[in-house]
Structures are given as structure tokens and as C-alpha cells.
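Presented below, as C-alpha cells, is a lone chain in the form predicted on its own.
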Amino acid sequence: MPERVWTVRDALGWIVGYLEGKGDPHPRRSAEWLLSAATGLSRVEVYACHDRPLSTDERSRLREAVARRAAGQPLQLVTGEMPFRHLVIHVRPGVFIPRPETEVLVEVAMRELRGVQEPLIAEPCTGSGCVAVSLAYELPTARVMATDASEEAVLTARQNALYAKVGERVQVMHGDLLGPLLARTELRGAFDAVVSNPPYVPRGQLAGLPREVLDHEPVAALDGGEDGCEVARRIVAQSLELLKPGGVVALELAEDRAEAYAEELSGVLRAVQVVKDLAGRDRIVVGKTQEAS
């Protein structure tokens, strides 16, 4: 007997039911992404080409991907990519997976830099490079100098800069926070903005994170110290040596820490405000250094 021909529609329906039974909270979204990755079809084409047969290779790739997702691997690691603003960001194990709320961090930074002709931006804790690469992509005259303590993250961010064709304007360095930039005396006082999504989960809350996060995200990208703001404080202290007068600091923080940290930051920066994320939660703290007298 000939082997059954599976169409895109057949596969979509089966995957949704299978992942639902495995406890996937968003089985249809997962099925769409997995089919898209296995076939090269866009998520829209998955429905437009529902009668298209799957090749043997596509079915093999799909079986492996579905098994990994059913075992609890984050969807982004299974497909190796995720959409972020106007780009597709490539991700890999050991590198923090971008979150949708971080898109707001990019939006806030761009708003604060409006009118700056050739902004120089620093981005510590770059991870996949989603923020650095997006800023360079959306601000065609900007230069971004990004850092990360993880060599795997540095490699990933560099590759994402190349994929987005902004590699000439994004420099990614290995090192602790803004240390690699502070080591270059010519960069002190040269930056228009420091933008970062630092680790911000309070250490005592790490054990309560979902298993999908604990099992697959690097702890160093999550642990924000005792109150979740320790890394942010270090970044701000270093930023004061790098920023021009009137330079911008924009940080993503936990929703239950942003307001308190904004009050704390008001003693160091001016015009400090809290910006809500796409779900209406306090998320971004932004402020400026003092203007030159």
C-alpha cells in the first residue's frame, strides 16, 4: 500500500491536537510556526496552501520539531528564530529568547533619540542582539556598540547584525556590562544613549519561574540580584561616565519594580518616567543625564 499523502491542512490539524494533548498553552500558534519552519511557507501561506502535499524531507523535519516542542522546548529554540519588530531574529540554546515587551524598549529609545543626527548607542546585555540590531535597522544613521558576558550571545548578536545587513554599524563585544566601552577613554562622554534589557528577576523568585524558562533560558540572563534591580544600578552608574550631557538611559525592568526604581533613579537622572508595555504593565524606565551648564 502506498504511504498516505499528508497535506499542510492534515499536518496542521494533527499537530494542534497532539500539542494540545501535551499541554502546549498555544497549540495552534505552535503548529503554524512549526509548519512554517519545516516547509518555508509563511504563516499566511500555511492556510492559503492548505492542499499542498508535504515532501518526505518536510515531514521528517516536522516530526522532529513537533517532538521537541512536545517535550517542552521553547518554540523559538525549536524553529531557531522569532519575529521582533521588523526583523526575524535568530536564536539558539544558551542565549536569552527575546520577548515582545522588549519591542517597546526599542520604541522608547527611538523616540528619545528623535532629532539626533548620528546617534551613538550603547547596549549592554545584548543577548541575541535584537535591540541593537533593531535600533541600527530602524535608525539608518545610528551606530550601536553592544556587549554581553556570554560568548554564545556575542556570536549570535553578531550573526543577527549580519542577517539584518547592519553589521557595519553594530559592534558586539565580549565583556561585563559597559566595561569594554569604559576601557576606551575616547568613548567616555561620547554616547547619546544607553539602552538595555538587563536581568531583572529577583533572585528569590527564580525558582518560581515556569519550567520552560528555567530549563532553557540562561540563569545569568534572568538573575537581577536580591531586588531585581542590581544589574540595572550597575549599568546606570557606568552610563554616567559614557553619556553626553542630556544623554538617554532606557531600561526594561519587571512590572512590579519599575515604579520604585524610577523613584530611585530620579536622584541621579532628570525627566525620569515609566512607560507601559504592550499589555499595559509598567515596563520601561527612561531618564536623561543633566544638561551641560
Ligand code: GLN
Contents of the next structure:
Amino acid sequence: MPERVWTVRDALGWIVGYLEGKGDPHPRRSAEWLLSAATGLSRVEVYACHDRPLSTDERSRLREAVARRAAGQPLQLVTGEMPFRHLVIHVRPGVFIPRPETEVLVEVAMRELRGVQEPLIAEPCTGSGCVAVSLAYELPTARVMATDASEEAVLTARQNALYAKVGERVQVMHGDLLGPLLARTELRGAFDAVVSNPPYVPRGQLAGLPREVLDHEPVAALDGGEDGCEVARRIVAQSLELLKPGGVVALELAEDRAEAYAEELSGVLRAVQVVKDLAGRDRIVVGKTQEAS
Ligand code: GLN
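Return the form predicted in complex with ligand GLN of this protein as a structure block, the form predicted on its own having already been given.
Whole complex next, starting from this chain.
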């Protein structure tokens, strides 16, 4: 950038043009996010303050961020954050970036838990912790025990719980699915819900994911085995040991697998339903364990 007064407007114009040339499919959105991250202005303020000059520091932060975005890094990894429901979730390389459809998983879990006084919730495959932390944030009496097989994810999820000031009610453990919870016999039959966004991309479809995902996000967070439901099946089998009678299972799944998996799950759980995501695609499968007789 040339050595003259650079305003927000100048920077926006330059970044949009530059990123467009580098093949960014949403250059304006990227420019706004990057500017907001480099200046500390909110996205609304970026709009309202077009004449604000940028400091030398802001310009150098911005140059670095634009270069990373131009090289194909997901915007959320460049800025280090992703808005999710009421929170801003911090993300870093090696950890799956929260997706908007997962906001619906939280919604469905909360709906199913309505009326439960102090819900105890398990969340395997927590990743950034977006689901666990949101549940604790939005359900002020809930306690959440989350797990992840990735150390990086465990650290990120713990950090996100602290940022959201729910660290006392969110415990994040390192381990395979619900294994760390099953290891504690006092937890058997103690949970009101198991909520998860497991890896669910059918293995044969992994190679067809966008470059940006394949190059920058952990494949372990995506690979759902042969039919995309293998991890979900293991979670459900473990859930049966952890849930109370009438406990809730809510899972996010691939849109083309949710219906078939719901059918399969009807053999194990009752009141199984498929809930669509915000784009109208089958996405969440929810059911309950048998009531005590
Ligand atoms: N919806 C995700 C994607 O397509 C997949 C998430 C997952 O496997 N849990 O990137």
C-alpha cells in the first residue's frame, strides 16, 4: 500500500479487488472481516467509519492477514474467530471450524431439554467446543462434559469455555468419543443428553470436499467411515450406557444419510425425528432412550 493516508474505504476497495483477483469467492465479506479483525472495529463500524484512517500497525496487520487469505486460508483461521449463536468462538489451525448448521444442533438439544432442571450433557467430538460452550452459556444450570481425541481441540474448547465464562460448568476431556466418561462408573445412567457433531462425511466423498477444507481442516473431524455414520453408531452404542431413561440423543449428520440413519436408529431409540438445517437440508437426527417402566 502506498505511503499516504489510508482510510477504511481505501483499504476495503484495495482488498476486495486484490482478493477477487486471487479467486476469493466472497471478497467483500473477506475484506470486511479482515478489516474488522485488524482494526478492532465491529463489522457495522467498518461500514459507518469509511473515512477513518488506518494506523501503521493496522496496515501491517491487515497486509499480513490479506496475504494469508489470498493464499487460500479459511477466513476464520486468518481472523482466529467464528461467530456461533451468541458467542464468538476462537479457532486455530488443526481444529474444525464451526459451521452454521451446527447452530441448529444446539437449538434442537435445548428444545429437547426444556423442563429439565439441571441437565447433565455429554458432547463427544467437541472440536472448538462451540456446542458444549453454547449449551452451557444458553442453559445457565446445565453442566457439560465434552471430549475430543485431538489435544489441540481439547485446549481450544477449554479456552472457549473460559472466554464465554462457563469454564466452571464445561469440562473438556481428552479421549476417544465417550470413553473418558464410561471409565467413570458413577457417570453411567447419569446423563440427560448426548449431543454431537461427529465426523460424518462418507469416506468416498472426502476427496470431493472444497480445497479450502481439505488443505486447512483436520480430516479426522470429517471422516465418518464408509457410510458416514460409523462414528455416530459408536456414539449411540456408548450413549445407551450413559443416559438416564428418557435421555436425549441429538446428532448432526450428512444430509443424504440422515433419513436412513434415523430409520436405523428407530430400532434402538424411540421418538426418532429428522430436523432440517437452516438451508432446509436433513441434518439433525434426534431420539430418546426408553422411559423407565
Ligand atoms: N458439514 C461439514 C462439512 O461439510 C462436515 C462436518 C462433519 O463431518 N462433522 O464441512
